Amino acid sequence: MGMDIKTPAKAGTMESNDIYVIVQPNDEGGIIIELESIVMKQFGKKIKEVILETLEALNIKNIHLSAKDRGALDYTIKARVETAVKRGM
């Protein structure tokens, strides 16, 4: 049984090398990821993979996640996603 987001929550900043993550419940079910990034062409796919892996590790099955990336490294992306999810539970 997966965990679900109960309330909207956010983590991160719009500073350089950070990522701003907003999570909301997804009543239709499934995982929706909306991503804006200053490095979308080079790393958009990789950033989405890191977000998805983090959600899977947290056993999140239903979520609407929006992220605005400013060149964050993988560990920062994971930390921000995890924090936003935990705040939304």
Given for the second form:
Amino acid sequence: MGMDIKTPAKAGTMESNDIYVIVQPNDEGGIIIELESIVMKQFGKKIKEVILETLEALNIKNIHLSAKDRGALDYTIKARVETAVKRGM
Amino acid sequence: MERLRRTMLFMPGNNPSMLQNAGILGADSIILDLEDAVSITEKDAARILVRNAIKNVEFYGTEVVVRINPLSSSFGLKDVEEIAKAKPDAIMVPKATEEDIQIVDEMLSSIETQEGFPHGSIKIFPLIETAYGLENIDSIIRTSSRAIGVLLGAEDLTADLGIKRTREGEEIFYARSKVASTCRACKVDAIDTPFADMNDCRGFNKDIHKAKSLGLTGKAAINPRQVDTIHEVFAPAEEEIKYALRVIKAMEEAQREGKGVFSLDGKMVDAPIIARAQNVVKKAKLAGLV
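Target state, the form predicted in complex with its partner chain; input state, the form predicted alone:
Then the entire complex follows, led off by the chain already shown.
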């Protein structure tokens, strides 16, 4: 049984090397990720993978997540997703 | 491993750019700060970010210390719980008391066992910034064998004493002396309070010299630009190193000849002079100067 987001929550900033993450409940079920990134072309796919991995590790099955990336490294992406999810639970 | 701790550079805990560059700024230690540099609404975010940074960012051998929130706040215990699992080199405990150090020590022991880290591998750095802390440094340090040094926090200390903090720092003469002497007695490092005015180079220089002359072994920095100046002052001077090396050479010769006391440049050299020379050479070696 997965955990769900109960209330909208956000984490991170729009500063360089950070990522701003907003999470919301997804009543339709499943995982929806919307990503904007300054390095979309080079790393968009990789960033989505990192977000998915983090959600999986947190056992989140239903979520609507939108992220604005400002060139965050993996450790920051993981941290901001985890923070937003925990704030929304 | 014995470390040189001439500088301990504060880095705000909720800033990814600064965290990922912390290891290349030349400081001997970095203090990833979860306390004053992080707003109350971002404590959770900073804790998770710092934990991830310790696990994933390359710090190139720089000592990684995390300043947690006071144990009296609702964040302190959670900070230890979460951060210790990432195995920082040390946890810095603000407004430290014996009781706080005891609690952190016990938590670290249980986390080390749980995570399979060698026992005692995570050290403790008490922050002395209250009148109580200052008058009880000795017992605070001796509460845990993990204590490797003390940082003097003059802003909070002078606030606690109800006195004014000045640029000249006469008001912390006693605190600096007390920290230096007690740390020396306990064989741990004594780190001086940071100097806040980035534009006052002369005042900064004077402040570092004052701290060194009273026996403090290093100084906290709040800006990477402060690191080199502190290193220059705390490193043994070239003349000092040359003299120390000559003393040691003369001592070795005297030993070979079976002499107890000997002279160098017409002055008698005895045990305290030899000890000082050995200390200078040790520091110079750690700083890569010999």
